[in-house]
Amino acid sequence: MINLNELTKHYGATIAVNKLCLHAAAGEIYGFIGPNGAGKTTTIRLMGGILAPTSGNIIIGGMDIAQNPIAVKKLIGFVPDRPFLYEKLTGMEFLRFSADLYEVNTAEFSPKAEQLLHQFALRDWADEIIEAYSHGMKQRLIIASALLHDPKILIIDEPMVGLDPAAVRMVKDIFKELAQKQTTIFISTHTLSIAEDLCHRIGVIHKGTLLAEGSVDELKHIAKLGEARLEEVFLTIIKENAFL
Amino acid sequence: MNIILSLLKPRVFSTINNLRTDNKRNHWMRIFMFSMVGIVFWAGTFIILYRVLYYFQSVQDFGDILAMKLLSMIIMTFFVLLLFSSIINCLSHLYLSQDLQLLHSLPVSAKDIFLSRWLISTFDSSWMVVAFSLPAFLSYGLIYKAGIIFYTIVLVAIIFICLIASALAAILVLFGATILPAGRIRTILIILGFILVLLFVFVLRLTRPEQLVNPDSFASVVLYLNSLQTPNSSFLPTTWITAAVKAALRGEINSSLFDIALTGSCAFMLIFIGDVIARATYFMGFSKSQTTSPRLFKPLKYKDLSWESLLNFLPRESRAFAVKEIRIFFRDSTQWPQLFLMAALIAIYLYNFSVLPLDKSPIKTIYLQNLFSFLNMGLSAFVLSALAARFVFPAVSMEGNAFWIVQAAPVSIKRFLWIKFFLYYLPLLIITEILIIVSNLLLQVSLFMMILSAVTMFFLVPAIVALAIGLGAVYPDFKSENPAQVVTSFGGLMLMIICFFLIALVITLEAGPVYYAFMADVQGKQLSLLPVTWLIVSFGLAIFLCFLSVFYPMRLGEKNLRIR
């Protein structure tokens, strides 16, 4: 469902992505972790059509986004690493608004909504304005709706953060159930407890080069360190720099 | 004091690294054309003032009189612009700048926060005050070949009355903080809206500006001067610090110092309250304005009513759009104020025409009509491209960090952008052709002219939107706290500067031929073919000029805010 060719983007001198090629299957989550600065939320700009590469191709879905924009937007539910929003509007307007631009069926629109604001504790908070939100209550809401319109792609940075420990165990079977649904799921984060629950596959980006990539065991295999957290080899294959 | 002095590094830091060569807003163009607008408001500012004061020396008797009343009037409106600005800043340096979370977690007293950003703000409030105050004591101290002393007395007199202002803004803020309901700050803006549109209006008519057209009061124009008042009391700063300059004017140092003295210690006294008032409510005004303020006025149900439905002809996601921005606006109580003001603008404008004694003119009155009707055209051009500087130009910036939507959303830049346009093109051509052809009614003019301003108006309007909105996306702040300010960026200044060019130019090319037609109606005579050629000419080069300041723009915009 994505792959990511030869994807490079320069900020002036700065190469903050350099020949990035992974791919992620329908179905699978996909953690991307990586050091404060790796490029990991230039990467998630990129796929969500944010930023345009200085060179390579992004192929969501089976389209060049580059090529076919609004085709691949619609297939994407899209969360930044922050939770910025309008914040004149309340939460159920936000949400109608996103449902106009991905043209969700506008019969379902009223059932799916409230479903999403019931499920991330947000309908009594449904019609205030969102200037009144908590940060964490911000960031459910644009995780909700980013799955107003059931899109096949999801991308996430930092999809925690803010979260309630209550937030996040449903943010997570959220999120396995959607991958058994064949969603493909493309996580960034920090949080490694996070990655090593959720992920099917996780990538290890630095300095905007894939350093390593794999599932927890294969990546314990990659830094030869047996039984370890998935903590020690992240700080591992960073240390040595060049496993792939 | 250390402490205060480190609580202003940042923002001196700030000024200073904006400056580096390396920044990249420092673009040479950038500076030119902020130094040049400076340059010429400033020098023209003196030289009006020079040549004013130069003919009022030679008016008999009541020359020096009308000087001094002068003096008067622009230390007192100095004050007035002061006062506003301070307290503007005031909310915003003391109460709204998102800084402040942090400056509040740090381990330093609110009073060193207060008074920090007090300084700040009182620099922030006065600088340009000041700079423009410059040239007007100058012409005086020129006319009056006032010595060293008059210039030392006025620069001192000039930051007593700056820290008087603000430090009386700084009493008045956080006594509204402490009073409002909590969250409820942004409402002393809404009211102070409506207060200096009182004043604006008040004033405008206080100067009674129809009445320097009128051939029979000519005669009297300098006892009307005489008879406009300022207020005088003994007890008002602006009082001393007028008789403090009027004193420096004519050498009487004492008396001079006196009034200085006078005007420091209430400076003093005031930031010395405001101290003792800031020591018991800062800290309390600013927690109160943490908290979000309910809705002002609550949205009002009827039945099914809402803007979805009533934009429900439109495409899905231009209604969503469209819905959103709409609510946005009227949502952010920062608008309203500019709103009545605008409201204010117009009104005046249109009063303006209606007090005009044609009758009274020693100009033929159909000629001095239809000039004046060419003239409306123009100032009603302007008026459209401050409104267009104020609402259109900062629509794109509005988006703020929430710009990620659009660009995450399965809608095209192009597409965004066209909403937009259409968004304020519609209400912009609504109420600039009811102000070109309500004043062309008021002026009485033929019908051709009432069709040429209404046809003029119909292709400027989407002229002038649609390089608002391209220049908003060439130029956009999405970082700003305050997107609305962007009107006073580089990019506003552009916007401001290629309307009138563009205004300027569409006006020239209609009012040639038109002049030469009206003549040879006059005079009874045909026209030939070349004044015809000229015409279709003129008049096509004008719609083709109005055409490439829609597409080329937005084009502009479009690219711009795709390669981000």
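Given the structure is predicted, the values throughout are model-derived calculations rather than measurements. Positions refer to the first chain, counted from 1. Rigid core (definition): largest C-alpha set, two forms, superposition within 1.5 Å. First, how it differs from the form predicted alone.
- The rigid-core alignment places the CA of Ser134 2 Å or more apart between these two forms.
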Contents of the next structure:
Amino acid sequence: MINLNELTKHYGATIAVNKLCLHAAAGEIYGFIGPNGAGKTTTIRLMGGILAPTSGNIIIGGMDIAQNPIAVKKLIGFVPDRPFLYEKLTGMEFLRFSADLYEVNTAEFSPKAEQLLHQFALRDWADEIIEAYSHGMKQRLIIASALLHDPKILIIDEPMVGLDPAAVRMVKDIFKELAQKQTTIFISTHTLSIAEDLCHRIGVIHKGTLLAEGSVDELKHIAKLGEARLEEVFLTIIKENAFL
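Okay, that was the form predicted in complex with the partner chain. Show me the form predicted alone next.
Below you will find a single chain and nothing else.
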């Protein structure tokens, strides 16, 4: 469902993403991890069509995003690292606004919105203005809004930021359920314990270059750390490539 081919992004003399090649299949939860400044958010923005690549291409759902930007974006639920909310709207009004952007049928909106508000434990707050929400509630609302049009692919940057442990468990369970229904989920995160618990495969990026990719067990094999946690595996892979 997602194929990045030789994806490259320059900012002047700085190479933010360097000939990145990866794929994520239908129903796969793909984790994307790396230090600050590694190129994670730039990659996410390229995949969401917010930035244009310097070279290479992005194929989503069999379509090149450069050639079919609108059709591709209809397939995607996109949550950036710094999402914007109209805080004078109520939660339900914001979902209506989001649904209109995705051309969700009016008859389908109400049951879908009710389902998502219940699923994300926001039903009691549906008619409250968003500025009264906690940070975690706002994050849950943003994720819910990205699912209104039943996207085949969810691309999300730091989904668990600001969530308490109960909300983290809730969102993880929702992602696992979506994956079982063949939704592809691409997650960039600094929370390695979440990546370890949730993701089928993980890519490690550093200075714009993909250093390693595979399941947690495969990454342990690459790092020659059979029983280590992902944190130690990650730090070992980064250290061994510090010359980049």
